[in-house]
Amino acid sequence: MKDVLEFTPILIDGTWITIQLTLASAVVALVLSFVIGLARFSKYRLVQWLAIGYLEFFRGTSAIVQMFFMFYVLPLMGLTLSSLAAGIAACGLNLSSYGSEVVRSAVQSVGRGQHEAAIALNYSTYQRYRYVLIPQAIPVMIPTFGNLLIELLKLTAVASLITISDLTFMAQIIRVQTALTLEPLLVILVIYFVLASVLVGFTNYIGKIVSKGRNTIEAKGA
């Protein structure tokens, strides 16, 4: 273990890259989850079909292959991405396909009476979703989004296959240079567990804030 601890600086660098990759991919996934999820409710069939096509493609193909495609194939088509950008794009696009279903199902879970009340108030489609449906759907989304965030953290480990210097990549370097296998992998297992625990705590905290706000509004309404 002492030999592994000598590589602490590169483990710290790898942890920081993993955090960057996770957070950036989470932002991409979150934005696209709402865009694709809400597009499923569009009154235009073409928009619905495009959203379904996006969902089925990224959910039905391997995230690793998607990552390889973006890093190795896109340059052949004239679009070159850095390894980090390709990793963020692949992880974000892949997770957003699952996240979009979370958004869709959460919005559908809002009572029909809420839809009818918004229409009775002559709200536009934007106002209906912005002020009535999405605020009530968000508390339903948060627990599942938290699980997807953990999955995203674990998915970033495959980014080492396109030369991103994340935790897994650094562990491989240590393994090669020290001829140790158990120790470096054990260390990164612990680091991944700590990162996942932080994400769980953050998600639970956000969930409590949202639920508290919702309960306060409902109490005032009563």
The other form holds:
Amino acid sequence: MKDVLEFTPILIDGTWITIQLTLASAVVALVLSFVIGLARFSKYRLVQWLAIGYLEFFRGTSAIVQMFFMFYVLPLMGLTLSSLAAGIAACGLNLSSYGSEVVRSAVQSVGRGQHEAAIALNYSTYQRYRYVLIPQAIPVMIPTFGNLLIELLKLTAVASLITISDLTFMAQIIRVQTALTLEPLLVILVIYFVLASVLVGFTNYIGKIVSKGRNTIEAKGA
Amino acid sequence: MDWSWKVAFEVMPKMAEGLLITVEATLVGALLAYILGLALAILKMSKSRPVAFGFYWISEFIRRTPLLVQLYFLFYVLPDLGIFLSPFVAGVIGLGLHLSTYTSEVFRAGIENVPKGQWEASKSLNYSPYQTMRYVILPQAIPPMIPPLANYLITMFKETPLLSAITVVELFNAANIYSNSNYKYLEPMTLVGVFFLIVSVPAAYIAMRLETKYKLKNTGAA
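Structure of the form predicted in complex with the partner chain, please, following the form predicted on its own?
Up next: the whole complex, starting with the chain shown before.
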């Protein structure tokens, strides 16, 4: 264990990279989830199909394959991404396909009467989604988004395979240099667990804030 | 950067062999995930507080840490403790164990969703615990479990490329080995993506059909 403690600085670096990777791809995933999820409600068939194509593509091919594709194949097409950018893009795009389904089903779960009321009040489509449907859908999305955030954190470990020096990568370095196996892997498992637990606490907190006084909607959501 | 069919046809037989390993890993892993998941669900519902509490946190620990690191753990740490597993066996155990924390939630929810009155009714009809489970509870609990369990089968399939990190030559690794030794990335990586799509898109469609089928049957029960 003492040998592993010598490596504390690189473990801290690795943890920091993992946090950055998680947060950056969470932002990418969140934005794209809304774009793709709401595109499913478009009145244009083409937009709907594009959204479904995106969903099936990123959900259907494995995340690790997408990551390798972005890191090794895109440069051949003239688009060179740094390993960190490829990792963020792959994690973000992959998660956004799951996230878009969360957005879609949450918006659909808002009662039919709310649609009709907004139309009766002569709200434009934009106003209907912005002021009526989405605000009511958000509390329904939070718990599932929380689960996806943990999936994302776990997905960042895969980024170590495309040479990003995250926590998993650092553990491998320690393992190779010290020939210790149990200690470095156990240490990073605990770090991942702590990070994930912080994310769980954070989502629960957000969930409490947004659903204040809205518990009636959540009950209707299912 | 040009697509070469020659390369594509050269790598395909190797990938076909890999696909076989992928399918085997998925099926054995899923079987393990279902069995362990059911056991975990029963343990988490145990009347003994310490048992329920202990297994809840064990399951959360596994669920909140990356599968990749768990695979490294099984592959590198167990030999130090005198347990030698082949890469395939270590990989399948890792997959099954990781996914069992998800399936256990499906089993738990399925059993808890059977209305309390059903248990009471069986008791008043003097059914034995076996009869209660066999004729009353399980026939009502199982149908709603089928769609999520099918979805986890698909998830499992998409997680198998991680086994490449512990030297299992499955679909992705077969392509990757070819890529690394021939410096051809475009065709193998694209084909892996296509292979995954060919399997997971129809599978997702079937899972969706199952969902509508079992939801209809189950109206009123929830």
